[in-house]
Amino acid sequence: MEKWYWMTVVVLMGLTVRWAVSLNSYSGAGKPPMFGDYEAQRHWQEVTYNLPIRQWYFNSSDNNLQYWGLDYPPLTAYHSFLCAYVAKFINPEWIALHASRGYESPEHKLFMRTTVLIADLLVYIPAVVLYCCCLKEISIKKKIANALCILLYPGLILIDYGHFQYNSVSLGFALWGVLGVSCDWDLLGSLAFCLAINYKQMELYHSLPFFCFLLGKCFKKGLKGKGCVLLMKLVCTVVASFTLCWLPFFTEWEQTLQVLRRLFPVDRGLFEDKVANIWCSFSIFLKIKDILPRHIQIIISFCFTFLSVLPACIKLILQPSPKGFKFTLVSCALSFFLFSFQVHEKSILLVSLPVCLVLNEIPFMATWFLLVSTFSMLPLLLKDELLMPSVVTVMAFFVACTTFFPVFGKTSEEELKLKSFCISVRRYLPRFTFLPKLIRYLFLTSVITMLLLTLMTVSLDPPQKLPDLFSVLVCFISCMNFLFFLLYFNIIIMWDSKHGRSQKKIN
């Protein structure tokens, strides 16, 4: 009973922080003619309510795709329609066709913020609470602390409740999927993850670990017996869920193709804006977007992404375990963020979710990563006038992590999950005992650099000849951090010999 009392307190704290952030500005506030993501979500409500389904993804006089055209999968469109139905009941002006373009008012802002909060309460927050309650071999106090730290992660709060998006829906479905397959509810887990993909196509970042983990389970059960039955059930579940979500768009082949064209717009280029991945950082030295043809860019990004995820995925198929699954989710999502085609700065949230799931196991590295992930979105947050909410939420998160977890005390080889790796290296280099100390120095350097760069960005004007100097530096420094984390998580995966023998449901 006491556990649920404190869990309720934790949820209320998370909700309070979320609502406090929502009182601030949002993307594109008062900035015509395109405004921002807030207007995009409102416009999708306008389009889905006033136009028939067959016109939602097509360009027309009533649906100018150049003005925030719908470019997310069907579940997002259905969600927009549901919100529009409620908006129509409250104030029809909010979604009036054409006339509502750029509509802004305190009442409408309250409505839009409330829709995010309700979606969070229905999908993401229950998944976080249940995940933390299912953690094994830790005390109730640690479970509650884990839930608090995850719910206070500033990146997701600032993007959903500040900038304005519904990332908590797709991430929530993905977390339900993680819970399902980790607890051997494989069909329910597969269904939940299919819902995540059909809400936001960026959830494909997590698709390979789900596929490899479930395939590994089938192999382990034997493809001539129970494994084959499980595989057939999984295939039927995936096909049925996708069919139901896409059914209105299967009436004509052109409908299906148009939706796919909107979901994967290769014409937009290798990356957009200032994103902390390898291609944006590399463009500082060589403008790869201008030098190479588009199809070559796609091939190169595919090859880099495929090669970087291959080792972890093979390991997961051969030795499927919940622990290996979670770390592979981190590694694959980070590889996609760093190397794949058409990446946005907000896509780092797809890496942050599985990192939150291993916060209890590697608190030092997880806390460090989650701080860097929020810092990597600094140019976007400053553009949306969210400096103060960013500072407050980052400080609250950092205080919570250092209070409830021995973050700085857990930096030995064993606690960093690097003991097996260090033992292997010491066979050839006996004096290789300095890795934990090196990581602590890197952490200190990283934090000081982020603090200094934040202060410079806020207080100094960039040179006239280099107006994007600070934004580019933020992306480059963040990218260097992410490359280090990619190496670290892959080392954990490849040198953890216990994966195959672990029979715990959730470590």
Contents of the next structure:
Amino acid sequence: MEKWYWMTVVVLMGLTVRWAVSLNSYSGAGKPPMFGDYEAQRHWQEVTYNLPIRQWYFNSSDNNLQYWGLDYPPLTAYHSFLCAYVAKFINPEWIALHASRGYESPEHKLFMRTTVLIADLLVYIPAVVLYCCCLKEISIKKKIANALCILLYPGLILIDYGHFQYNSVSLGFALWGVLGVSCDWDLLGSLAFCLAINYKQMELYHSLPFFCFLLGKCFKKGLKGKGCVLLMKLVCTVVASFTLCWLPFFTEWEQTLQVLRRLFPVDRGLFEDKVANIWCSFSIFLKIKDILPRHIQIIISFCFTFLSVLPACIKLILQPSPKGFKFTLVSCALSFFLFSFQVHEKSILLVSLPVCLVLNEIPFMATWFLLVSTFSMLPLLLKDELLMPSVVTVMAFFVACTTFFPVFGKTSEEELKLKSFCISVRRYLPRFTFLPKLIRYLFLTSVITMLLLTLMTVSLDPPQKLPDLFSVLVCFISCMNFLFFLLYFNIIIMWDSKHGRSQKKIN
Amino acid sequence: MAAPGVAADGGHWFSALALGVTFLKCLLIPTYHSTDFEVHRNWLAITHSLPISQWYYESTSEWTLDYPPFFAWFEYVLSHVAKYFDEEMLNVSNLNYFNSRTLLFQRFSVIFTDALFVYAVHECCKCINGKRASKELTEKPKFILSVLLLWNFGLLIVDHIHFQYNGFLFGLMLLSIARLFQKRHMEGAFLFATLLHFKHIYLYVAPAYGVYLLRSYCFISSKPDGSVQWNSFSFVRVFSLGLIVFLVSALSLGPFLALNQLPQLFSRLFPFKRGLCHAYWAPNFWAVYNALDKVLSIIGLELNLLNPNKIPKASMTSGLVQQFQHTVLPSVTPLATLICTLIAMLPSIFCLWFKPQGPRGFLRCLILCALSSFMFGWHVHEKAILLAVLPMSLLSVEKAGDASIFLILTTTGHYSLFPLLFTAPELPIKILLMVLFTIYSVYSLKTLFRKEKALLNWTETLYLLGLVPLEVCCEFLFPFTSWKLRYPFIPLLMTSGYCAVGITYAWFRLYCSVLIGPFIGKTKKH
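Mind pulling up the form predicted together with its partner chain next to the form predicted on its own we just looked at?
What follows is the whole complex; the chain from before opens it.
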């Protein structure tokens, strides 16, 4: 009883903060001719409502793909279609073909914000609440605190309710997937994850861990007996859910191909705008985007991504465990973010979601990462005039984390989950005891740099020769942080079970 | 609000609560703000650019300065910070001046001055007896009280959305109450005198202060049965109290006395030309009276008992402050309301004198004074309910009976503030915050008093739950009906009528608990 009352309070807090942020500006507000993601979503409603389904992804006189053409998988399109129906009911002008282009009004903003809130309330928030209730080995109060911290994560709130996107839907489905797979409802889990992929193709960042974890489970049960049955069931679920989502586009080969071309726009380049990944940071020194031909860029990025996800994935197949699964999700998503082709700055949310899930296990590192992830989107948030809500929500999140978790009190090797790693290093380097201290210093340096850079970006004008100086610096610093985190998470994953085994031996 | 997992060390949780609500206030900056925003901007301009002799004469804007001098000085001080934000907002003739820097400055001035409120809450928490102290932090009376005060829904929406400076004023009031609890009477008296010269609405509770200080401070001891021991009267104490009040008043009113402007000042402070009820009807006795009049006049018209041509065409809820003439029932004069208020207050004052119960008795009397004046006062704002709600929070964490009164009073009182925010984007905010605060207060008090009988009986529960369909009717269904144009006042009428019942009931129950309640004299402590 008490648990549910606190959970209600926490959810209400999350909702209040979300709605308060949504009162702010959105991307591309009053900026013709292209506007921003807000207009993109509105435009998709217009297109999906007014055009027959076979024209949604095709360029035509009624559907100019250069102007925010639909480039997300079918589920997003269906969602837009649904919203368009409601919009039509309230005010047909909002989705009138051609005439509604660039439509903005306070009522329309209210409508759009409400659609985000409803989607969030239906998909993401229940998943978070359920996930926290299902956590094992922690007290009820910790579960509730955990839920509050996850719901207050500023990155997602600012992008969904400030910038304007529906990330909570795809991330929510992914979270349902994680929940299902970790609680051994494998079929439901894979169904939810298929929905996530069919909502946003970026969810593919999470697909490898899902695949490896489920495969590992099958292996564990024995590929000749129960494992095989499970595998067949999983394959059927995935195929069925994909077919269901793509049914209208499977009628013709050309349709399917066109949708796929829209989803994976290879010709858009290695990265877009300023992203805190390796390629963008590296191009400060060398403009690889211009020097190398496109197919080589694709090959290079593929190789790097593949190499960096490989160890964690192999480990997960060999030793599938819900805990390892969560950490592998973090490391794989981070690898994809850092190395893969055509990455957006908002894709960091795909890494943040699994990091939120390990918040109660490694509060210090998780809080740090979540702060950096929000910081890495600073140029975008500034462009959308979201400085004020960003600063406030980040501080609120930080206060919440430090209040509920002993973030600074406990940074020993044990708490950082680095004990087994340190023990094995000490075999060669007996003096290797300074790691926790080093990490604390790194944290301080990182936070101070972020603070200073934020202050500079807000208050100073960049020199005329280098108009992008600050945003490039933000990306570079964040990228360095992310590389460090990649290393850290890989170490945790690789040394995890050795620690577990030694514990078992002691037992 | 939520600090379930807080390590129970020192005051760490308190700063987390205070910081949390401050962040929420910052998030509310871009919300809707009422004309009070322009009122305060205008006062900034008046105090900044005009000599003191002009302050209470200036009338370029319709929002003339109508708060006592200390508040004018407060605006004067603020204006010297404001000039670094935007000089233009300090120009008297810049009516309805607005830009983002002005907004930021004004909003932040409220948020920063709330620091006093936070401090006062901190002091109040010290005065709560910790008999019920549980091991669980979230079940400690101190924790619950600080949430109830810091996260108070009414204060949040009135100050940080609607826009007013109640936070630091209530801070002063709570601080003076805390000082009286701590037996630092002189400080308490000084703080309250200062408060009166910031905003004269607090005059409503002045009788409680006066009688309490006279009875429990100026008389050093009581007889064992609690009656006055006349020979223990201390002239020194009376004199020093008088001196404090006199000095504060002299500081505030002195300059205007020297300028011979006191009559003008008082005519600004007490504008009896305004109507019996505020633009929105506060849920008090007169709201029921007006509603009855309106219903009778409609019935009269239907039955052809009244001549339609003789009925004054004044829509009471059109949004402008104006006189309202009753059609059937006798019209009410300011004097009548004053007499009603005094009569309503009198029993509680008597109790305070004849059954002194220490600072808790004083607090009860203060709340009753606030509620009585809310029930019968002239031109009462619905915001005035906070005057009773906030002190009531102090009582609610100590006794189950008070907790139950608090729940009814707060929930109905807060709901009656809903018409303040009528814009669509703020609708979810007000509903979410209200539900958040109500759920928290109900469940935390239930947990606190779980050993006692249920806090709310089924009629009370049903009444409070009735607010949900009321809200659905008023804000979700009514706007889509054809009555919206013909009878636009119906939602407000229903709201204030419904809330008036709850507030009257809470007032009545509190009165009963004071009048019937047992005598706990000082003798018991000895």
